[in-house]
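A single chain, nothing else alongside it, follows as structure tokens in the form predicted on its own.
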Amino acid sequence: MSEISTLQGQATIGSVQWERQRAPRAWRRWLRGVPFHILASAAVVFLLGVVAVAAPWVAPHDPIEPNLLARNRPPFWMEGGSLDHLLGTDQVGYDLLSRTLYGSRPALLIGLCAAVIGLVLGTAAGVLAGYYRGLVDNAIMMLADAQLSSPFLVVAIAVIAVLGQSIVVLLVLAGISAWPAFARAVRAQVVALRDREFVVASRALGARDWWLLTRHLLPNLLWLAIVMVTIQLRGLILFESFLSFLGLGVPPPQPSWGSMIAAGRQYLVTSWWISVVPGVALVLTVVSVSLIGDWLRDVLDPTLRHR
């Protein structure tokens, strides 16, 4: 009996060790299945997130402290540049590296928060429209189509002119601009799910609407929410940057990539780095988020998964 117990113990230990060895292999196998450009995009987004959080500690200079003695300095690899200002300075002596690092904060913060606002509003509207149909569906979709067909940027400019320039106003406007896309996508998915067998069976057994919505419909919308947030994030980042480019976004002197690009457009011939440095950061962010969003759609969308 003691020998049998010993053998069983050794088998148990061996199985645990085998599981521990198999887990890293499965992880590496999953990573090998992810395209390289997606891994690179994820690394860029992760690095931007870390930089946005750690900007006060990694920025070499104060982003809102001008230095007229060091204005229009080129990046360190050009003649006249220095290691004290790695990416150069602008027309009033702001350090471009510091302002670019701080500029990632409003881009990501406003983009993510506005995406969450659009997700909540759009999901609620899409679920109601797709599940109840009829008058509710017509009213919600008419409102969404009206906003999509109207120049919302002009509306946003008018609202900012009335309410004033602030982060809160910009955040709310960005969130409102995103809800119609969420609502239309969610409605289409709910319409496809409301007549499925498991929903019809639950309804036949006497399940209430709130039970069907919370237990059957909303869990099946999780993949769509992840994909839509990622896809809409790129547009919301551009929305914030464009309003800041017009001088209606993040209030100065707080740095924003859009306002930094606008500040350097008059110096593109003599001091091109003033606009190019934040422009490169904006392009990298938008392209990385776009690639991740498209990949998540291909992976998570059940209609595309087996194609």
Second form
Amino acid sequence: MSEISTLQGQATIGSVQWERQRAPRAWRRWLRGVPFHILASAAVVFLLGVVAVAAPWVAPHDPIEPNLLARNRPPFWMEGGSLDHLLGTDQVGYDLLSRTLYGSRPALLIGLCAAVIGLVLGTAAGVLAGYYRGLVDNAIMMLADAQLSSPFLVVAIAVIAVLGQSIVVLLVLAGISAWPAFARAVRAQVVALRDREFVVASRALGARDWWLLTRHLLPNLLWLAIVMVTIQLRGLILFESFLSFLGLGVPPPQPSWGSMIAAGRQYLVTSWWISVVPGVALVLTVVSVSLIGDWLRDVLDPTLRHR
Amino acid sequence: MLTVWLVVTAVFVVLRSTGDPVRLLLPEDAPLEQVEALRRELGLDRPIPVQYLRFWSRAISGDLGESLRFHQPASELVLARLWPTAQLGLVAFLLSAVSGLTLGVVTALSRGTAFDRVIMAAMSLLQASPSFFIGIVLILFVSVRLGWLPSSGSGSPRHLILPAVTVALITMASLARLVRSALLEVLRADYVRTARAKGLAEHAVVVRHALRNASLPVVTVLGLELAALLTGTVVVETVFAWPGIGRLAVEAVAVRDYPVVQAVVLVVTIVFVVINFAVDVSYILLDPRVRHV
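Form predicted on its own already given; the form predicted in complex with its partner chain follows:
What follows is the entire complex, opening with the chain shown before.
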């Protein structure tokens, strides 16, 4: 939206100087058009990023240092709670607030890195398929469909059974889980782009494949990539929490929301907060990320809705 | 079929590439003759392609190896756990289909009202919640606070309710959103205006013209939803200690019972492929246009 308004400004006034003064206000106008729940979600995600980076300074306690004298303490507003452990402690005396803050690290790290892995793999596959078509296209799309119709979580469980639990395995598996979605979206976009006038013109002028790819196709895939990463992030964060919940994700005692929720399952009757505190953090994160993703998709490219 | 082949081959490769399974089965200081004997017994002294072919010829005849923990055929173990999972999945699917369709149609017809907004916001929230956490919250309120239903285990229909509702809620949410948007799209179409113009009652317009055409995109996505539902079942089983195939897999992984893990992957993949095939067939039945292509 900001692009359109600045372009119009250039057309009518045509002065660079005017443009430079005008830019911040256009940005503010654009921001005012963003719905409130998206701003709130963005704030949550931003805060989460800050917490993930600054966890050692923000967290009141060491997340893997049990305090055996203070086990199963409730949050501060309940009877028996204290300000020392704001959100209570779990069955071995870990401080839940600190662990929940630290838990944002695997969620974001694995989510983002896996999204990048998926993006790179998927874009490569999608560009190959969409640009060269034919046999390559068929083979790549068949592979993508085969993976999409496979129970990937179960396959992931089997792979982790063999390779053992580690963040790297988790990351690579999550990245692989995401590539077919990227490949499909990118392929569709490349197919649409490759016969557009500017690409045909460039080819008529003698441009090589590499030039076309890097100068004409990839820049036009940038928005798609941003939208897709945001949309996939939701599934990837959930993927990490699923596997951690099953005890196959982030290796203990490192905190992860999924494994924290699992740990509290046996204590629901007496100490419900052990599961609920990390659970609320997880839901808040996933809801924020998916709201932003849906909104970005609708704003930038409504045709993606059914993909 | 390609999916089954790819998945099983991938699992086979991973299983074999990580080294010698015999070393994991025997204690560290086992004498060499014993290692060799077990290797021969399991057929691991043959070249990899031979092992691969043998694995397939056995798998096709139903022999998926023996569980290292229970010393029972892995296929028997998996099949015994398949029924509880199917039970859970079917009940959850029916629940989510009925409630999702109803909510989708009702909200589409009352678009823009406060009711529509509240329901849709709730659906977004549900859709973004991990199933295991929904399960925990349900246990907390329904079992612990109210004491209405058992929190885990199996045996009576009462045990089925909570896990089924947990699995159903997420599928219901995405179905409701999908039905709503598909129906809204169709209600704008020309033939709906024609139907209204010729004086058809509103319910006839919705049921006979709109719903039928709105069902196509819904069925397309239903396959993916069903797959997600089955995956959700696998996780939710652990929450409620439901003796299904998902819990079997998680237990088998914990004790490194590889043949059972392999068997679970094979069976679940086959179920996935069958479901996808069924969805494709129902699509053909619903849309006469596809038949002539």
